[in-house]
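Form predicted alone, single chain, as structure tokens, below.
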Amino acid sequence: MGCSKSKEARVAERQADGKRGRGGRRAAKDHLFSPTSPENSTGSASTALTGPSAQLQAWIDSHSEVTLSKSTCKRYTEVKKLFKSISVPYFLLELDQAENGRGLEGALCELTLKTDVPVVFVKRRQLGGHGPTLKAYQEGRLQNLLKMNGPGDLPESYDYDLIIVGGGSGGLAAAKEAAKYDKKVMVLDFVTPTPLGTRWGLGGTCVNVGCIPKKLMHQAALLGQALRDSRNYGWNVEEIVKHDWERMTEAVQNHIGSLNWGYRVALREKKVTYENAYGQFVGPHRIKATNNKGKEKIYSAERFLIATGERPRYLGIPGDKEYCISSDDLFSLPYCPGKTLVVGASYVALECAGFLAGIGLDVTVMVRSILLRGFDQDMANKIGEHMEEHGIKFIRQFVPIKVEQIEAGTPGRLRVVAKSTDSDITIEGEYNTVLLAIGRDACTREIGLENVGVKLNEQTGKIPVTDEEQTSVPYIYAIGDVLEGKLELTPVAIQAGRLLVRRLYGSSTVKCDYENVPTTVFTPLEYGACGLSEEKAVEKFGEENIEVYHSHFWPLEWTIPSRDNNKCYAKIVCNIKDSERVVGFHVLGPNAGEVTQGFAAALKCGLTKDQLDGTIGIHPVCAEVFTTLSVTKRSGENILQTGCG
């Protein structure tokens, strides 16, 4: 059954009738487009697509110029005259005449955070109201927007087949993959120094200031614990074992330096052009590269890949950028940080707090709300409890409001003033170092995306993409941490980059699978996870349709030194209605990442509880606990491990 035309469509048609030439064709001077509701493939109106927000977005996406106003608005007359004078087809929707005007008005307010009209969108960009639109025309910005990505503004030929903006793990993987297809590829990579001046080489966050140095420093902390344990195994180790921060960081940075060099050599061998320059889009298929001396070059390419990643967020309080450090600074810090306040509850915060405490430093973690937001909260709380039991202090429900320097030095002394999140109470504390780990922001706002029309989530800076990593501009793609709603993990970016290139230049149709991706948090008690958290499983399937099997366990290696008895924990979350298929895997214990990786493959293959029960475990190892899980969480039975079997 067909759909009747909306009231706004009929109004638009009536307005247009008097302007049509013979044969019903629109005369050249007529630039009014009529609103049409999105329809599904069967021709019937799709409820999912015709809600006010979706309807509004569809109109904005499908027209070069969209103006939302009211029939009583006098300011729109001047806007309308402007678009007619420059022969621009425009789409007008008068909210007070529309069938679902109230709903559309609410959707507009939610989208723009404005209540007044008119509101003008050009090439999906919110230009503003009457004043900003006229000003944009006077300054030439409106004309540039309208020309953006038009056929008359394209290069006659391209310098490169593919230019990749960002030399992290994902960007480099895509570059090397594209070179296999004999494509002409360029990588632009530039590290904007931190407020304290820290910068690094090719390879991105993971290699330079993320996974690699973090895991190595975590290993340093584990070795300290192993030295203490070794006494119980007969080793004569001095009672006081000291750690040398400078020696550790030198070794870590030497390793990172070798990786930086290796990446440059690999690109050269594959004939990929690398420039240490900051990339900014300046027009259709064109990008400006600015090196550290300020020299600019313009390059063109048939396609672009955005892989710029994220950088740590700052608090925006007095003293944060002057006196605090971030994870971008920590791993190459030339002096021991001393007594440290870690601000944040992210995995970066807890991992850093863990290894700093593990090498013998006095560490406090200041937490605004919950630990490890987005992770399974049962596991997150167990991590926090274990860290507290091992001497890491937590200040909960407080946020810093000011950081002051008491004494300069390496390290110096800082005073931190913090305020409660639920009262007017303030507290003060003195520390040698304040490490901020409160989250990360996508590096997308300063690379000229507005010049080519790439749509951003204005609040987060993240880029919405299709299931093939394509942005709102067909020739521009994006991978990695800049993507909206995708996991921020290095192996995910690498996989997505390689598969994207194989689809673009090979015959592949394989897309990146963002489901059941394993990950590990390298806290002192490591946490490995794959699939859904318990909370997400309940939300998705309903509490009555999931079964949680769990158990504590005690690694054999820890029994001789008699530490952390029954602190390790294993849990699987099963979907009862799907043959108890395992939809969530969680483990707290040593080598959690090594354990989780293998089980991740099993989850990909549709692992069920029966299959786990039918698997014979390796004895005595931690992972065998998953082959003997028998106690459900809802039963409330004892899950402490008392011996073998």
Given for the second form:
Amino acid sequence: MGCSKSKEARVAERQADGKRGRGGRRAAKDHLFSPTSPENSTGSASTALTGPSAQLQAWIDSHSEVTLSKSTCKRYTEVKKLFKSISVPYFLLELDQAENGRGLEGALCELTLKTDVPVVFVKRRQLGGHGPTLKAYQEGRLQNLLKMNGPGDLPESYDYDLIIVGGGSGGLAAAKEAAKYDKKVMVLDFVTPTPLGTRWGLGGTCVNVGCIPKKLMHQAALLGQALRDSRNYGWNVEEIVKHDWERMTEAVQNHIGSLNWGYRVALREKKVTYENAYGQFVGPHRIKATNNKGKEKIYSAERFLIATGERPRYLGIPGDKEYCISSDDLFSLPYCPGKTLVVGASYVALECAGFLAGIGLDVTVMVRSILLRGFDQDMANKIGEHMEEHGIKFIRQFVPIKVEQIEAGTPGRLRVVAKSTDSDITIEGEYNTVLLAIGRDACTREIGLENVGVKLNEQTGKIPVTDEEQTSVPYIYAIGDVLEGKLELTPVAIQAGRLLVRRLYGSSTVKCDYENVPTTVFTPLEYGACGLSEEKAVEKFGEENIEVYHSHFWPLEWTIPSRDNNKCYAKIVCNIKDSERVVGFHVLGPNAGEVTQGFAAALKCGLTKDQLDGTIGIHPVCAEVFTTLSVTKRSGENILQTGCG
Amino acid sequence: MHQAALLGGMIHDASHYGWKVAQPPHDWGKMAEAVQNHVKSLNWGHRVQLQDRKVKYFNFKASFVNPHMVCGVSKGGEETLLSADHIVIATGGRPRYPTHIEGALEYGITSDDIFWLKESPGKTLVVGASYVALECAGFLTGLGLDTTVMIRSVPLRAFDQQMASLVTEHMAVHGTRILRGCTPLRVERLSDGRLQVTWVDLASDKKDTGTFDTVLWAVGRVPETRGLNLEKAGVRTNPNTQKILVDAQEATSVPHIYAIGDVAEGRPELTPTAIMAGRLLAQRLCSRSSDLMDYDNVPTTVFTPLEYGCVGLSEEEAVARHGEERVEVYHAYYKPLEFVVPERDASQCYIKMVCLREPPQLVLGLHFLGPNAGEVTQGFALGIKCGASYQHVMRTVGIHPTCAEEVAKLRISKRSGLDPTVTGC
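Having gone through the form predicted alone, I am curious about the other one (the form predicted together with the partner chain); can you provide its structure?
Every component of the complex follows; first up is the chain already shown.
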């Protein structure tokens, strides 16, 4: 009956020209009376689909017109003729020819509560079968329906040049950059509340629940230390100074609020459209934006950028979502968390544990295995030791299995049952607050990627991209924490976003360089690093080919209060075979971030040990230690610090 | 003492960060004792180290007898003659007294005294525009003392002048009184023990007076060469500066006599340069090294209340060497994150990178004004040593949130005339 006989395209029908699609095996095909977009005609119907209902819904959501029928059905050729005659892009699916046709048929049944075919959907509305469709056409209703939402759903021009999903550091940087090229840009940003209901404004993790509040609270903790130090420097500060959580949090939140506002203003000034709505791909070049009232709108764009980031992971044990908090809640917690159990050994866990202890709280960290996985372990262990010496308790090789509420309150009381990782021993503890910091999951599973065929690493939920941040779907790009195998850092996302836009709309060819990216962990003793960890360097070059130079140092400022001697530590890892080129830089000490930045620039320029030795130190600062490193780790010589230089 | 002053600021900040603390008074005596104890322990440490390494140490005042012999005089006046193959002069400098000013010597003190005062100096007049003057005035103000700096012409001569004026502007905003274009005429002691200083405004020729508890001279330093009997050894000095003339090997006019550090002519007066020059010299003398000290691109930091770190050329010097058309300056006013909560004023937090205009835009100088300037500057100094270009620095990913990351984000050139104020993240 005029249905497709193609071996590869089981369901396919051509518009007038009858040209065969270039795509491989596909379950369905778009029919464009005027193929304005190459991506469309080469087919981007999903290859990684979930269940049949979802697939069905996706098609209905993403096409102006969808007809579901069977190849043996006579009535549907008339429907087809009709759509051809009115030159409307239509989408046709023959259930009996489709892969998983049976499943789809079932799904259709559930959706329509009918078993008859054909079924016609126009603009996501079920028009009915053959009769009602023709009737709607005769009465002009069909034509009106098709005119909804502007000039048709796959128009000759898109609503936007670029739609960015996620208004975090990377997304906003890309949006602002694209606006410089006079592109029509939209940002969709929506914060799904935490299980406890915390939500926030525009700007993403870094600004709202990451770097910014973290650094400010870390600063609060450092000031606590400064108050103690100041007595030794002649300031008559009282012996015990109390800390007011609410005052700190309010100050931090005020700053965040001003940043949120600043971002909105910046977008407006740059004429970027911002919608506080949740974006989900519904079909080729189309995205659905749902606002907090559930109102939905569909937008089309030539290109998309996924920058949705990550959210904290929960344990999946009884009581976790009901009673535990995550870093998404902590920074705006309206009450002091009190005695806190931090679960996890990520940098988030250690940073939070550090500043909570620093403002005077009783803090315990529960660690399953090692600290700061992925970081230099020698440094990670030194951080742990320092934290322990400063009163933070560590419970190692235990994982929580149950969290119960003993008493509600602000804070209440919780009982945590934990089990050993290598035996059946269980322990119990009572805390006011349990903070989960066991890792973060990419926000990629509920944004409709299956509807457009963006490939995911199914295990991690991360999106693999090319070195130009392109996903498996050519017109969809991704940056930031959702990327597979890349660094989860704000400045990296910003850099990647900005460079991507310059490549897309400027004539740039500069790619984001993910090598030698410096970073800092703001634990009480800060840790700055750039390049390879010692372990990675050994793995890459062989133990005999690397030389590690190291030294302890004692910041001059700490000598007067006489604290923490031989805790600060500097280490560089050199590749002997390459003129002792510095491949790893590690520093543990105050202002580690400030120290590391410049060295990162030097690493970019191919820094060698010789050049380090030839550089004059700035006296008296911590960073100068790197210009006088002389002891190799191999030698085993003493690196305990005694006096000046 | 700079740190003590910074801590005063931190106590103020702390209350904004939730600490229930009121600004306490400062106890000079306690601070001075702690600082002095630390210095003494370092003195001791140096003696122990010398002993450990079997270096003979004499507490003598030395002068040359002939090119191979020096005479050491002990505290008790005993003389000892010592001879050596090689002699290194590293006697440094001492603060200069403006002896032409009446009362300068009798009533004034210098930086050699200030750190050893057991009592608070009280209301202080610092005379001079050197980094010593500004650093001292800065920490005295920070410790809560009424402090005035008197500057004859420009502050921080030889440093980048835009940065220098931001440094003094910051000090003025934060309570240091700055008298520009003035020079003292005389210092008198009043009957109550306080010091009355009379000065003249050089522009208007108007005289004025003020009363202070302490007058601190920071008008420069003199090399310690006069007591050395250099002429007996034949070591030549610059008659204007009294500094010893040296070559690239640090050798003086007498080949086996060397001079390093602040006594040597044309060398930066900085501890780490002296250390490195000494170390390299020893390596050349005692082992087979031929490595010479590289005096270019020496980084340094001025520990004024808002610290100033720099390396390489000042903007003026870059323009003088390469011409204005060939120099591109990238700059930014930024706000350290830590400043926002206590609502600290960041008007003077400023960064400037002086580059060649022609690609790849080699970096000629970096100037950073802000907290922890020394820590920030060190790594970049290394980058400049490695031949960093503007492109290199721009391709370096920032560390968020730090002040140093602003260096990697310098996008506005002075030439463009665009507003260099950093907004947002």
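Note that the coordinates shown come from a computational prediction; the quantities given were computed from them, not determined experimentally. Residue numbers count along the first chain shown, from 1. Under this definition, the rigid core comprises the largest set of C-alpha atoms superposing within 1.5 Å between the forms.
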Problem set entry | Core fit, then residue 485 C-alpha moves 2 Å or more between the two forms | no
Problem set entry | Core superposition between the two forms, C-alpha change of residue 105 at least 2 Å | yes
Problem set entry | Per-residue C-alpha change between the two forms, residue 133, threshold 2 Å, rigid core fit | yes
For this session: Once the rigid core is superposed, tell me how far the Cα of residue 96 moves between the two forms, in Å to one decimal.
Result: 29.0
